[in-house]
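In structure tokens, the next block holds one chain alone, the form predicted on its own.
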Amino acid sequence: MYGCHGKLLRVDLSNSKVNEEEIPESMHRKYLGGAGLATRYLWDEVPKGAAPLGPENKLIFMAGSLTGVVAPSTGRFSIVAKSPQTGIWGQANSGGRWGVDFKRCGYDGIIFEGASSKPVYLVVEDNKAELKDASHLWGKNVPETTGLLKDELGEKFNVACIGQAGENLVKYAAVMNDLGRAAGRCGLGAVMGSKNLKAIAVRGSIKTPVSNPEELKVHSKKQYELMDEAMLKMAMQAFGTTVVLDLVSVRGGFPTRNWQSGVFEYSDDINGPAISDNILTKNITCFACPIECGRGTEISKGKYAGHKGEGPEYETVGTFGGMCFINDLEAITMAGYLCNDYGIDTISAGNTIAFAMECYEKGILTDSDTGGIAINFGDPDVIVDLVHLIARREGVGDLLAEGTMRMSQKLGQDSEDFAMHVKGLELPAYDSRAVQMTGLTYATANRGGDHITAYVQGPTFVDAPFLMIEDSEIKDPFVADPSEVKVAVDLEDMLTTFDCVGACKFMGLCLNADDWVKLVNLVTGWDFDTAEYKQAGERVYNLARAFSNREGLTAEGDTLPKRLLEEPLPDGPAEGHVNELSILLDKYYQLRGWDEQTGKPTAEKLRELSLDDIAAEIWS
């Protein structure tokens, strides 16, 4: 077996027990390992109804084919569960370096199942791991956990692991490795936190194995001076993924006060260049990558002085400036700062935040519900105050931590018109008013509300080489357009397989997908063409989805938040544009093979997709 290791360590927290067992090859070969692989572990295991806190909900780690291998940015790996966020397929990804630093210990995933009576943390090392008291750890933010961790075992350990909020179950906690790398979407640091399970600290020596060394040697030599070529990569480089801010801007799609308005007056003040003018010290980067696209950062002015850590990425820009009206950019940093610290998932919080400040100014969430805080729009502090209270579950943060679906449900008084989710994950700084094919996609994605399953940003964006999709492009983001849906579903399709293989989606926007079929052979032995490794991801999607379904997600599922079907964006370039989501919906549905009126893959789908077992449980 090539490019994996053909064995995953099965941890049964409730009697302590650590196993290893084999993966079949024709598994790693029709899933291709990574979420994939992962999923289908979890649609064998987690019995339907499962409760996402629950001992019988399995958390699975688990490295990609490509996962360690020296080839451009392969460094990643997939966490998946039933999500206590959506109730549904939960799937988070993180790159940095510890999915290496795991797969080299010899194994390609780790099963955890049931839940331990006291606090544990797993250390795993060449071909050998053993569970730990982890005591001393509990109530340890991240960098405190990684600290005392390598300091009993060693420098070069690295970590993996949750902090207060996961322990605290915070709805959207995020799994930190690599202190600021985080497997952030779903809230599946809640789940790790619920089996008393604070870190996974690992060591290893072993390398994959690599069918044709030699020739991958030469073809990842050509990927490298390719992406030395590539604008995204020089872009990135300079300004890491803020750079996206100002192409969203132009289009009059950045989220701004609780998605009220797709303009923010400000960004000047929180972009990329901004970034690098006031706080960048170094750039960060994953295993084996070219573009550098992390920020290493300090604050130097304000009442947050002296702190330093990573990011701000996009999203926490997006969600914490935008969405919460905030141009003070050490406040918007220092904010990103404590959610790496506590394990959070800026994305949910930033936009949680912002959703209770417009309930706040309607007088929906009020002062006796706050405690005597004042959650205004535009109050730099208030941002990072709530970030400490949601951690903690204190005060109003208690309610925060629930995420903006349960809130709504709460407080109700309409207030689900403007709770920014779909299937309860919280939608990313996209609005999606001003690139329809967006709506379509958040509406769709497996994981709730999503950018990074299928990201369409705009008209030429389909000219990504890896997609090959011919005659094919967005002519107007503004235009709810049939006969461009197949851009979305090839998306999805593609940008899955990374997720399986563990290479960064950024380098999929770069090289075309003959090249990454080659380098998937060239590590695994396998003879994949581009059709078949496409259709690979499509398997994986459409078991996701089947997850879901089995899990109660319907096609009533598919839509969008009140605010974008019926709210017209009040100015900017996109001024009157709601989502007209029905009107692409059909045709996706069609494209796909999904029954319209309940929402599955058809059967006859499933099957081709060699799916048939999958097709006989959900639709018996």
Contents of the next structure:
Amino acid sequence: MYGCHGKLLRVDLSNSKVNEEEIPESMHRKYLGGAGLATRYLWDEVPKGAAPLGPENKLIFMAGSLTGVVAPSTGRFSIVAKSPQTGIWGQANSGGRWGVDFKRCGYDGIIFEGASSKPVYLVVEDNKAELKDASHLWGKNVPETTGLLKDELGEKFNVACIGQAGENLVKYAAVMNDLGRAAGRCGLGAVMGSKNLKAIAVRGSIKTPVSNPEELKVHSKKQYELMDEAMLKMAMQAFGTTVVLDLVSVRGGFPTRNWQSGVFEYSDDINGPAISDNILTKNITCFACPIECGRGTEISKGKYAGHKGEGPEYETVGTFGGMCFINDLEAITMAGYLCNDYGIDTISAGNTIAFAMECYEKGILTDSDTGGIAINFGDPDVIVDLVHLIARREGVGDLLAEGTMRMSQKLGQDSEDFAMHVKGLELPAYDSRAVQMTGLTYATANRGGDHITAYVQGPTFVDAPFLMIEDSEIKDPFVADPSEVKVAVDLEDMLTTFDCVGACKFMGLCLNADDWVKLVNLVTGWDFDTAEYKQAGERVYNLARAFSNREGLTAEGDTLPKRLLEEPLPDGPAEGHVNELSILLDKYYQLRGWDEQTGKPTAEKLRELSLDDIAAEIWS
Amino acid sequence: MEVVVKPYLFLRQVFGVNKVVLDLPEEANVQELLQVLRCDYGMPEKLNVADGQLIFMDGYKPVGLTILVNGYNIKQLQGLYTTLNDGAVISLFPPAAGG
Ligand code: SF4
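Show the other one: the form predicted together with its partner chain, since we just had the form predicted on its own.
Every chain and every other molecule in the complex is listed next, the one we just looked at coming first.
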């Protein structure tokens, strides 16, 4: 077997047992490794109705088939579990180096099952792994935990861990690695916390076997060169992910005041150039990635001066900035640092705070609920204070730690109408009234309200065609055109493969599909052509969907917050627009081969994807 | 009539300013605007009009820039023949991705 070790660790936390297990080769190719393979294990092993924060849920880490090989931007890993935020399939992906260091231990993945009665961490080194007591780490934040483990085990160990947010079961807690990188979405840090698992420290020296190392070297070099020439790389290197802010803003789709507007008049204070001019100290990159979009930053003025860390990313700026109506870059950066330290997803956190601000503005949340804190739009101190409270679940933070969906259910008074989530997952900072197709992809993304499942922002908001699919052109982003729905489906399928092989989707914007599939084949020894490779993505997409269907998801869940469907944008280029989801959704179901009533993939579709056993179960 | 040209990201360094206000004849289109930018304003040399689009060259492969008029990509309007209104905001972007 190439591109993998064919082995995983099974860690029974209830009984403190660690075992090795083989991964059948057929399974590897069928699900492409990474998130795909992990999803198959999830389907097979997590019973319907399992409590996301109970011992029946499993937390599955899986490196990709390309993770750690000589190919650009392929250092990523995925975590899959049933999500405590959405109650359906949950997946989060992260870069940095941890995935590579883990895979060098000689394993492709780890399945954590059960729950430990006391805090533990797992240490993995060349072909061995051991659970250890983590009582001394409990209550510590991410940098402290990482530092203590390095002191204990050695500087060379790389750490993935949760901070206090995961311990306190904040619904959107992240798993952090390499200090500032996050497997952020879906609350998988809370799943880790529920199992009393604090960290995984790894160090290894075992190389992943590669099918054709000579040719891979040559081919891969070509890909690096192509990326080097890409202007896209230059823009991301200079300004990080926040490079897109101006493009989103100019189209009137930068969510402002909890999505009450799409135009943020102070965007120049918090955009990519503002970050470069004011706080950037160095670029940070993931393993083998020439793009270097990460931001090493230091706050040099104001009350947070002297604090250092990583970020903010575009989403952090979008949620804590525009959505909370804050143009204080230092406060946004500080809120982002704190999310990294406590281990919190910034998208959900910023969005939840913005929701609380609107509730406060409307009198739905009162001073007696907030313990006297005035949660006003535009108050930079409030975002920083609230992150502390959320992570510790103190005061009103306990309510906010539940996320917008649960908050709105609790508060009522029509607050559901402006609770900006899909299936419980808070939306990222692109308003789908300004780009119609983003609405469809929020509504149908397997993990809930997410932008990177399809990244249709590429061909719309930011005008970057996605080279890996045949045709990613969206003629007019303001118009909902059913004939363009195929772009969304193709993107979902193709980008799914990225989470499986462990590659970065941003890099995917620079390369073409045939070259890419050739690279995958050179590593793994598979013989995919582009169509078959993409179909493997479709298989995984449908498998994840089927998991969620088994948990009770129906077509009804594929919708958007009322604000996007019924409240027209009041200003900017998209003034007067709502999202016309229904125009696109029928076509989507048709192209997907999903049943319109139940929202399940049809048995026929599943069989076409060689998922006969799944068909038998969800249609029984 | 007056229109505002806003370069973004590193085009700001190329132009040296965040915005250029231009006086144009009524109903001028994007092509005419680019001409004025070129002749009267002295559009930076790295920017060129070719094949019906605005091109940027600087050691990299020449790349087409995105031109938005009042938030609409001119590709969805009439391309370089898109007519401008008084007070129009023309945004120029290099290729970018992220988020
Ligand atoms: S593009 Fe950015 S996020 Fe992706 S691998 Fe490179 S540095 Fe990491």
